[in-house]
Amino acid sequence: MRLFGDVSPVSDPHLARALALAEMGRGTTSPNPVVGCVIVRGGVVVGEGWHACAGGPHAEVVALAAAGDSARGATAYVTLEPCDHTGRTPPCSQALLRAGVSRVVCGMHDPSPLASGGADTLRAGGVEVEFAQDPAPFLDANESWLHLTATGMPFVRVKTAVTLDGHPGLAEGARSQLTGEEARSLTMRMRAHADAVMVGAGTVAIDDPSLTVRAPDGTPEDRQPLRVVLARTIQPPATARLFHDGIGAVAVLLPEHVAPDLALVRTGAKMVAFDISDGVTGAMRTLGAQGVGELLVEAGPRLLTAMLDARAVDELIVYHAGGFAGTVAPPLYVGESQEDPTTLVRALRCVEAGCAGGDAVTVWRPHPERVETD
């Protein structure tokens, strides 16, 4: 996901199309990738499809159908490698061959052990198969199922706010806004693009948040992500109002010896235990198990802190405000320093920066270097 810009164009119309098919399938498709596909014969466009829902049929297979028998002697231009494999659908490739296509156009490999091999498969049947040169934006849309399949691990992006002295509030224990209109809307645009949105206990108790991807007028969205309350120490308040407003599916993360409060229990959200032994690394494992790929956390000081402690934050956004807290406010950070004062090398880079109405915005992520060494 990329705040402010795109990370390349797609030169080929019909792979750019494809692409566009496949965020349709964004947030419903996980631990499957998003994935789109047209069918093109005699410059014309036949069938177009996504994938849609995990366990649906794949972009390839709606394609083809709308298509019909105008696909044979096409070409697919798909966002990614026909899969090989069967698993909850037939293998893509077979479909394509059984349709008869002349020709398959892939914006990047499938690195799956399990379902790569489409392309050569293909090519053994008869079919022309090319791959997009630069397959940089496909990379880019499916980032979050890249690194579940590398990792077992969501890609966890975190959300922070902070004032010009870099404080994340005015004062310890009270909820504070900081930023503006425009930053929220970037925030339902992060809500929207993730799998899981997930906050501490702490935060729940404090601020109260619907975590609900919301139109600009206030009413939700028809697609919400899981909402997640991480409690490592403490149990959320069940009068919290994610619980009760009918809104999304909520789930607390809670440590394996630990057993929920009753009235948490009764407000119908689940129970996921984790192993605490691991710390947010635990919480993290057991999400993916759960086909969490992309998960947004809107983390307080103490979370944060972890998070960043335990090496799981893949990448770290923070709205920067125009305002001054003083000495008083409670600080970002609250561990110890993660740099070495030996030499420049950080531990995060700025890989993005804008502005989102008068607030700033900036994203990091770990630095290579730092990577390498650790």
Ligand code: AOF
Second form
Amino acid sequence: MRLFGDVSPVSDPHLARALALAEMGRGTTSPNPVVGCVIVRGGVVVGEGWHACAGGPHAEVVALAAAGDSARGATAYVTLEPCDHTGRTPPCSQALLRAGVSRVVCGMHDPSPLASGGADTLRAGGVEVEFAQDPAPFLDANESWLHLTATGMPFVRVKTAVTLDGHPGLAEGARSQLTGEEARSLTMRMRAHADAVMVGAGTVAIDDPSLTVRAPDGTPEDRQPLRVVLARTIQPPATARLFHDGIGAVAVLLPEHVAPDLALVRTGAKMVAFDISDGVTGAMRTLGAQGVGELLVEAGPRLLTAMLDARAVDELIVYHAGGFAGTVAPPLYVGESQEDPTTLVRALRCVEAGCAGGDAVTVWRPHPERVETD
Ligand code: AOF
Ligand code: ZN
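Other form of same protein, the form predicted in complex with this ligand, not the form predicted alone:
Once more the chain from above appears, this time first in line as the rest of the complex follows.
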């Protein structure tokens, strides 16, 4: 996901359309990828489709059904190499061959050992297969799926806000809204892009956040990410609004040895146990196993510190508000830095920066050349 502009433009208009269609499945396809497909014959689009949810038909099958007999001799543009396996659904390579498609243009290769091989099967069946010259926009669209497939962990995007002197709030333990409306609409975009949105139990107690995706007029959108409360040391108050607003599902992640408060169980939220022996990493692993491909963490200082220390942050987004908090405000990082100063400065690198209203936004990723000290 890019906040300020595209990764790189897709030069082929049909592949660009297929990528736009893929976005229709955003948030509902995990643990499967987002995939879009356009079928074109004689320059005319005869069928379109996208993958809507895991277990449902793949994008190619939806587009072939829309095209009917017109698929014969046509070109299929697919954002991901067609699958060649029987998973929850039959192989798309065979469906394309049966429909008589003569050419397939793919955005990127399917790296999954189980499903890949569609290009070879199609070629063996006499179909011309091509791949986009620049796979970057397709890789970006499925970054979280690629991450989940490769590691079993969700892609973790952490969002936080600080003053110009680097403080996450004005006073310890009090709610402070640092940034303005445009930063809020960026947050809505990030929530809409995610499979789950997570906060610590402390943030629920102090901020009572809704964690929902809302339109600018405040109405909740149809699709809502799973809302996750991480209860590492304290449990969230059962009176918090997210347990009672009826907008989207809520899960509370508790260490395996901790029994949830009865009042919390009575809210109907799902209680999920995680192995806390390796800190927040166990919570991430549990979410990955439940099919969460992309996790947005709206972190306060304690959770951010735990996640940074566990190297559990894949992307850190910082909103910078144009004011100063001074010496009474808490720091953003509340751990003890174990870092050698020479590696500390290279822990993260900035990959995007921009303005949102009167605030600034910077996006950081772990430095690829970072020297691990542990
Ligand atoms: C999708 N949607 O449109 C395409 C996919 O378990 P299955 O049968 O749904 O197969 C999932 C795998 O199929 C997925 O991991 C990916 O490798 C491949 N292609 N998947 O969910 C699609 N074309
Ligand atoms: Zn398929």
